[in-house]
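What follows is one chain in structure tokens, specifically the form predicted on its own.
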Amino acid sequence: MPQYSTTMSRQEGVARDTIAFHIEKPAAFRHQPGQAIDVVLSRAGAGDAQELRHAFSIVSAPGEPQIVFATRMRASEFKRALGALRPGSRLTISGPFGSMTLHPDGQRPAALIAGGIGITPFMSMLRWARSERTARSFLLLYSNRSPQDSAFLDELRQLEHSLPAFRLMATMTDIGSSTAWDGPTGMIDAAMLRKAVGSRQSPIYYVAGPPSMVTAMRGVLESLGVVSDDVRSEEFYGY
């Protein structure tokens, strides 16, 4: 894969314990919505053999001037090193890679199913749809523990207003008494999915999130009679 040297531009909080990282886009870098990059950092005082590497889906649309990726911040060595980067810090990226990209037939609706930080590849798709003014139909079912944990939720609500063919259904699985939420609750199941899809004909399904969630959703889709060729998925380990 192509490898590029670049710099950190800024960090931005997008949910509880979740940071979006904006980096400068190399002139030759090109990607499709839904693809990913490897971010490569060096351990302090160590050589290339001691590099730290992690894959991240790209949040930004292809036409945006910077590359954006986002992650939950954990106590791992990589996340500590990533969080320590400041504007102007050097880092290396390789890619893009990944096949969870939009189906070439724009007449088929895209049904996106995201769990937690699995929202990231879908942000790139929806930002692309806004910039291209595409007529493709998008449905997003987005599951989180609570609104505070829901990365990019405000932007998604704005996208729903600016994209006539986009519908958002966000659901929360762990609403406490102190949290104001009047939308759907509970995990995404067959009944919720069937109701959300409604009369949309022959959608392509895209599933991204923790491995257990992706496995469960593939089972739900199979129970609804969706053939495997119409399902694309990506499991997010250690995000």
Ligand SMILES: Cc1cc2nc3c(=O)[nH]c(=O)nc-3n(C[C@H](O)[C@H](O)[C@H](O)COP(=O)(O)OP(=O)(O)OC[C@H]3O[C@@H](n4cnc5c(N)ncnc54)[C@H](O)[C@@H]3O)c2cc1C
Second form
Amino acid sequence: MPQYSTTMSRQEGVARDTIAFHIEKPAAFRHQPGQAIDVVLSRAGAGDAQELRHAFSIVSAPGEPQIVFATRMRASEFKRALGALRPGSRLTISGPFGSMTLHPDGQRPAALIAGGIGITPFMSMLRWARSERTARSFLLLYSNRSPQDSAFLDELRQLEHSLPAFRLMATMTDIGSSTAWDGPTGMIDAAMLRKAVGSRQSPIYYVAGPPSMVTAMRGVLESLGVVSDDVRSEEFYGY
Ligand SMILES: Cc1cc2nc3c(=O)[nH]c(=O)nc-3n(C[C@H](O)[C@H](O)[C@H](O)COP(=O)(O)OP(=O)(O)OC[C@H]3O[C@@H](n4cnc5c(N)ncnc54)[C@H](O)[C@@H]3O)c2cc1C
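Next block, the form predicted in complex with the named molecule, ref. the form predicted on its own:
And the full complex, kicking off with our chain again.
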């Protein structure tokens, strides 16, 4: 896999405890929406043999000048080292890799199912769709605990206005009584999915989120008669 040395440009808060990292794009780097990179950091005070490595989906579209990835900031050694990077800090990336890319047949609607920060690969797809002015139909079901946890929610609402064939359905699963949210609540299930898909013909389903959600969604799709060839996901553990 190609490996590139690059530079941190900036960090941007995109939801509670959730940071988007903007890094310089190496001249030879190309990716397809839905793909990922490994980010490789040196362990503090150690040489290359002591590297820390983590996979992240790419948020940015292929045509953007920088590469963007995002994650929830938890207290792991990798995320502490990542959060300590400042503008100008050097880091290594390798990739891109991953096959959760858009189906070559643009007539097939894309039904994207995201849980939490699993929204990242879908941001790249939707930003690409906006830049290409594609007529491809996109549906996004986006589940979060609360609006404060929902990365890129404002941008997704704007995308609904600029992409005529895109529909967003966001649901919150843990809002309690104190947060203002008048949209759908509860986990994505068979009834919610069937209603959102409506009359769309033969969608390809893409699933990204916590492992428990990916497993549950595979079961829901199977119960709705969707064949496994029409379901795309990848294993992303250890976040
Ligand atoms: C293809 C792919 C790409 C990914 N890319 C990234 C990345 O770039 N960066 C990154 O940090 N992580 C990435 N992940 C990992 C990932 O999404 C995290 O494991 C996950 O989101 C956990 O953290 P959270 O706080 O966002 O989720 P949580 O807040 O715990 O959950 C998100 C939502 O999922 C719902 N949910 C949970 N279980 C179920 C269930 N059984 N049925 C229905 N709904 C459920 C919750 O109710 C909640 O609304 C990726 C995962 C996949 C599969």
